[in-house]
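Have a look below at one chain only, the form predicted on its own, in structure tokens format.
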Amino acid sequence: MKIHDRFFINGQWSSPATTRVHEIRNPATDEVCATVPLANEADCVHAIESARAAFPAWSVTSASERGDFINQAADELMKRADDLADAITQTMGCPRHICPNLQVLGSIQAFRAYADRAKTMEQSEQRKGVQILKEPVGVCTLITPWNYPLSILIGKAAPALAAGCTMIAKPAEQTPLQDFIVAEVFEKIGLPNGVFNLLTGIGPEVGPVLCGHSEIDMVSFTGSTRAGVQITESAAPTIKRVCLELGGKSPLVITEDADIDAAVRYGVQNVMMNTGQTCSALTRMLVAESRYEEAISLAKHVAEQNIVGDPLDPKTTMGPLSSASQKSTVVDYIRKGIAEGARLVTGGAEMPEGLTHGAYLPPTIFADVNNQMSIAQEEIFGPVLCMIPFRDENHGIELANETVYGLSSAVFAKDQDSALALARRIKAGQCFVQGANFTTDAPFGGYKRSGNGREWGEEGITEFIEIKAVLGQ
């Protein structure tokens, strides 16, 4: 069992205030896999003001230093990619061999590109007599959630660091154990003093004074949108920026003239891999009339082919939910979906067979879904996917902005121009067309309830950077 017993605060590992311990367990097993200390009010203030006091001397090194940091973090962190990914397996239950690929290799990919992306801030521009130019916002917090835990916190330490401003990062209770690595990570290269700080806690109960403090000029947060909306209040009367990255339930519209198959697989697979819990799956399957009851069939089938099962058996290829609680979670839903009327397709709120304990559930698929349902309005956050018959192009567009969320979104039409007509129909901050992948290249954010402010790309950099404008002859 891993045992942490200290914060990481102005580049010195810091015994906390208080001997309160969170015990962290492992979903396939629900045995404790580590512990790690839980920080109250003085821990949160002695890294805010770490990274307060370390912020002017970092704020103003070259972008080269910096990149420089950033390229010497990426080497090390590949070097730790193995721990990384058993960190990652071991508390929120990814398969392991599945996890390099989906949670480390690229994240740390995108981390080195920050290094280039520092440049960026000694670029001015020139406007008849005004001078633009961009300096970093300052201390930041960064909040980050359970279900891509290295991927998110490096989301948002890579493009902080490039930009200069110093940081404290709080990862979620439940996967706290990759950003113990990253903190030794940047002990080992010799990142100043607080520019990273680390501590772990309870949200409700630290998140208050990490986002409320007067010397926090930035909040960066991933997770729920009811706890984007708390975040926001407590930041509210420093008047500080608040990014957020919140809830999504994103549509796949596939058109009557698609490549069916193509289409549900891809739909399918986006919402089971990584159990469900990703924020921008494409959880409700928009079908045109004349195919839906041909692609409920495939996606049965695309469905049950998973194996559900011990995430570090290599034929797994889906694992358990994050935590008990969150399949009660998903449970519940499940069996809300039952009873509004739609039809269950495939799964269910049972255990996969051939398993007793952990926290599994199936792949689930219901069909006869409409927009008024609990279950195609509400994010679940599992392995459950919503099949939603429309009439035409117009009724689907309809059907696919009829959320408060707008994350991310998805169209399969006959080819890429058909497609993309349709994209710009669609409320959402990404849409894929014709089966394209993720990459961290693109800014990641959301329309109305999914939040505001962009990560990843060039735009990721702009959320940590002030406008300056110098007016003269």
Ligand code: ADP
Contents of the next structure:
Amino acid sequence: MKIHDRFFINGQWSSPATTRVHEIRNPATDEVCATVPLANEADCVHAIESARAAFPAWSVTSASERGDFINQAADELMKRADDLADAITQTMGCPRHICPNLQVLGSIQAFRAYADRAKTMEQSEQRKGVQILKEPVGVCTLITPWNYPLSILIGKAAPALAAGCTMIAKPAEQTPLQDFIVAEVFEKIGLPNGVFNLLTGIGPEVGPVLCGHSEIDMVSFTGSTRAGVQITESAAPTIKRVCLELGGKSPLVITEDADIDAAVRYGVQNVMMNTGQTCSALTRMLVAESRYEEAISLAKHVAEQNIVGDPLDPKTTMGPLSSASQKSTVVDYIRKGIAEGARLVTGGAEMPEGLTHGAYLPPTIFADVNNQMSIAQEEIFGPVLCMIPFRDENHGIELANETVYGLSSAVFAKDQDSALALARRIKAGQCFVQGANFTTDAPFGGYKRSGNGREWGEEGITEFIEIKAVLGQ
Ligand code: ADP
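Switch from the form predicted on its own, shown above, to the form predicted in complex with the named molecule and output its structure.
Starting with the chain above, the whole complex follows.
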């Protein structure tokens, strides 16, 4: 059992103000696997003051100096890749053999990409007597969720470091362990004191301080729309920049003349990945009605190929939900779907066969879903796919956009050009055509209530930049 009893503040392992601790449970066993301290207001203020004190010197380091720290950190994180994967598997249940590729290695490579992107900070633009400069926004609060706990931390910390910002990281209650490894890495490479600070705490308790304090300049948050609203409210009185990556109910549009086999396989695998706990998951499969029944039987077949079970078993393809409480949220939605009249094609709210305890659920597919049902409109965050038929392409696009969210989307059509034409009509920050893969080189973020910023890619750094125009030369 891992016991952490200190925060990382100002380059030191610092004792918390109180003795309150938080127990973390392994969702596969229901057993406590770690404890971390809980921050109070004094701890938050300590971390904020440390980040503020570090900002003047860090913000004027050269891009190449910051790039060197980023590369060194990436090297050290790579050496800790097994520890990182162990931590993530233990706390949120991602199968251990899948975890390095899904949760760890790509994120570390993506971190490295920001060593180069730091250089864009030194490129000023001259426009008819106006010089455009880029400056770091300041002290940032980074609040992360439990589904991809390392990747999402890196997606914020890497551009923040590259831009010359200092920061306080606050991981999700359920999954703080990888953040401690990241702090150990920054300590090891000698990142200047106070540039990266880590504390653990209960979101609604520490949020008002971490997001409302006058010495915080910017908040970058990934998580639920509910928490995003609260964070925005905390930040509003001091007019902070708030960048939000929130929920989704993303559509996959499959036209009549698409390769139905490839499309359905892609869609089902996308939804079941990480036990359905991906904010950009394609949870609404919209299928031309002439191919609908065929798509349903294919989807059932692909979903049932999953092996749900112990994350430490190399045969497992789907681990438990990340916590007992997440499982109970998903169970409620599955029951609601049945009550709303959707047809349960496979799965359901019962524990999969052969399992007796742990936060497990089977891959679940609903057919005969209409887009007004709550299972089609609300983010479930579990292994649940809704299949909805459409009459023609206009109707398909109408359904795709008929949601308060707009994070991701995908299209399978006859060919690339037809798919692209449909992609342009979908209101979402990303659209994957003809089976494309995720890449951290592409900007990621949402339209509508899915958020308001862009992470990753070249654009990821812009959240952490202030633009200054110098006039009169
Ligand atoms: P979930 O409901 O699935 O746990 P949340 O959006 O609540 O997802 O959690 C994501 C992150 O947001 C976590 O780090 C959590 O501690 C944090 N959080 C939750 N509520 C608030 C809040 N009011 N202010 C700041 N952070 C919060």
